[in-house]
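Here's a solo chain for you in structure tokens, the form predicted alone.
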Amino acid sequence: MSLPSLDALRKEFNSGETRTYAFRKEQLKKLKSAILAHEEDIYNALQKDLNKSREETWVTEIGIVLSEIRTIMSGLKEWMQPERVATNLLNLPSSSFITKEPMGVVLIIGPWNYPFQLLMNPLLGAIAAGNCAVLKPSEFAPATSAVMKKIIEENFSPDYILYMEGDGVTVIPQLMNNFVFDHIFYTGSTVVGKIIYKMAAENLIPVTLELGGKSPCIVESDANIKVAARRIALAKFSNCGQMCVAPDHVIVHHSVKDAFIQELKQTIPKFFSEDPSSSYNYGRMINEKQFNRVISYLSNGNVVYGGKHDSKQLYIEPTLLDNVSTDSPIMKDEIFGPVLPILSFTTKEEVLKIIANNPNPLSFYVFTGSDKKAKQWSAAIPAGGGCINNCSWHLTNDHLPFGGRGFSGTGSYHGRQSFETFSHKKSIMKTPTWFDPDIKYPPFKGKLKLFKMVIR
């Protein structure tokens, strides 16, 4: 497919009319107008693509922008002033301090598991930097794409967002062959993740890598089982399993291993009824290629609840699996679907060679009564980030960064954090004039002593 010219971008972010604190404020206030006036329109997508309830909607997707969106305007202002810090002794009378300035044209490629939040979340840390972007939105979850379509179309000029349909494959190289964009926001899989930080390396271009990985679940003996179970089978089986920080494997003390499973077993029903099949509440895959692969990861275990499936409707059902060897795929790959492989533990050296096996997940979570275990468990696993007793709702938390680590990741954004992603902190040191003693000039023989008094 041909591309049109990024050239317009580029003279746009030129002109400077994307830097005033009036234009940025502007178009967020814009993109919150438009979101609500197609709320409608992005329900009836997400159902399409993912058979998500309006309530999942709203949590996951819509209101989860809205809040980002009020977060970025409350504190805009702010952010953007300059940011005085010390002057040492070596440049007294200077004054020093740290601007943010933006990077220029970004690109932005979202995913097609949240495909509204995951794209238009990024996109309001550009925006809000002073950013002219390039919107690459995943061709998977194609309703939801064409509502995003025209939000962007009916209200950005294209030479300030350009929205971008089409395969990812095709299009991603395409972009980044033909113009060197400023950076690069990635939320996707860790293979494609790759590519795009190799390619962007052949012109140093900074990269934000939003990834995946297996995020470990640790229940210990002391866990509240039955507030464990509910907030684990929350995270796993919203959207389908198909998020990045669902927990991926469970691995519960064998004191209360039983008890765990049986209390999940309780749970699911409630949440998704007896026939989850037809249940309001429960998604879908996204397509057959996911469908396929989540289903091989049946054999990899016994099934102890659920594994019924049916491909013509894209269903697996909730499923848990016991006696799960750790050289199994399911162990190697990182699911994404609505499979929960439950492995037991008795010492913690057992947990740390599980977890190394996939090293610095994107998430970890641990369920403990006891603060001691708690902040113990938190500093033996490097990872991204994580929860103590509750699973996946650090994400929806503004106010903290959200990113990983290694293979699941590198740079974070939300709230503060996407501005900053977006901006270029630039030091600015300025020197007055009335005050320039020779010591700073040579000839600088003999002045070693004074030097060391200054320079320490």
Ligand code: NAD
The other form holds:
Amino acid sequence: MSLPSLDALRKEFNSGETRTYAFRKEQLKKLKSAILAHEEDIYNALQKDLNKSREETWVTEIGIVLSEIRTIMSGLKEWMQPERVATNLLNLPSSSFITKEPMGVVLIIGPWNYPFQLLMNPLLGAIAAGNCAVLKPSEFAPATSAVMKKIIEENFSPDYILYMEGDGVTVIPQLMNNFVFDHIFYTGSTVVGKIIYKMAAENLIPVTLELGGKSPCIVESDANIKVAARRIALAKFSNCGQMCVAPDHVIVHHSVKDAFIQELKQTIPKFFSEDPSSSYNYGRMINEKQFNRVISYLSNGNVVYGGKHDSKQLYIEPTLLDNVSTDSPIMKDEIFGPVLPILSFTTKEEVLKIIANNPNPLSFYVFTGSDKKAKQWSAAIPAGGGCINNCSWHLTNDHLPFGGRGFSGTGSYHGRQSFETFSHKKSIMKTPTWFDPDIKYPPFKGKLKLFKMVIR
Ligand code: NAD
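Now show me the form predicted together with this ligand, since the one above was the form predicted alone.
Now the full complex is given, and it begins with the chain already shown.
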């Protein structure tokens, strides 16, 4: 595949056109109209790629992008203003400002699990901050990729936003060996995240890495078990478990474990019927490779609910696993499928030991009736973010910066933070010329006492 010239994007960026507030606002509006015009195509594509229902597609793909556009459009003018900050004694009577400068030409790489929102939402940040962008969608959600290609190519010049399909192993090195991007925003697995980070390091390109991980979920003895089961089941089995912030495994207090499993067993059929394979609400694994990987975990414990699967349909039933050893593969890899290991604990130390095997998860969840316990658990477990008495929904609040730490990523975005991520904070000091005391200039001999008074 021949690579289009990326110099055209650099030229477009250097022209300054993308930097004005009017231009940025216009592009956001255009993108919103294009998404709405293709709403039906997006539903159909996500149904094809992941068997997502229209409702799920609205909540987790289209709606979330539109609401991000709304937030950005309402805040953008203010965010773009230079921010005046105080000036220290040494530099008075200068004045100091932080201006927000676009990074330049950025590369955005998306995954397949929420293929629409995870490519479009970073793009909104890039547009809002005045950048040009190259978009690289995942090759594993081809129907959604085709619709996004249409949306982008029908509405934006390739000198401004270039849409590059193809196999990541080939396309990404091709792009990065031929062009020095000013920022790379990558969403995907930790394994590939490391490859991207290394390639970016060659040219010291700043990166945002939105990676995966094993997000633990603790259910305390005083939790509302019915609510916990509903919220955990919703987050775990949506999109057939292929959600970066899904609760990976549950660690439940031994005193309520049986009750919790019972509650889950009653909840799951209410959501997806007795036969989820024919449920309108239940998704599919993306491909055979992922299907086979997740199926292999079924032997890592006792299946106490579910377990049925069908490779032809890429179907795996919502499944609960009991008696799982912390040494088993399912407790080492990110599960990324509809299989929920349920472990139990008695002491806090046991929980911390399990979590320490996969430190710095993308998210952390705790269900408890006690504010004190909630605070203690939150403080004890380093994580990208999380919820108390809920799972995954923090991601949908665009007032909260979203991202991981350590193996689950670096940097964050959503709402104002997306604008910040794609902007460089440029610090400027302005010094008047009417005041220019000799003390600041050599010879310095004998001025130490004065320097000590001003700088301390
Ligand atoms: P992936 O890492 O396989 O692929 C992501 C992107 O990287 C794709 O566009 C792909 O083409 C490209 N790619 C793949 N191999 C490459 C290589 N060797 N060199 C360069 N580029 C390459 O990830 P995935 O399987 O699409 O997504 C699933 C993972 O993403 C899970 O781990 C999940 O937790 C994570 N994820 C994280 C978030 C988040 O916001 N933190 C969101 C969704 C998914």
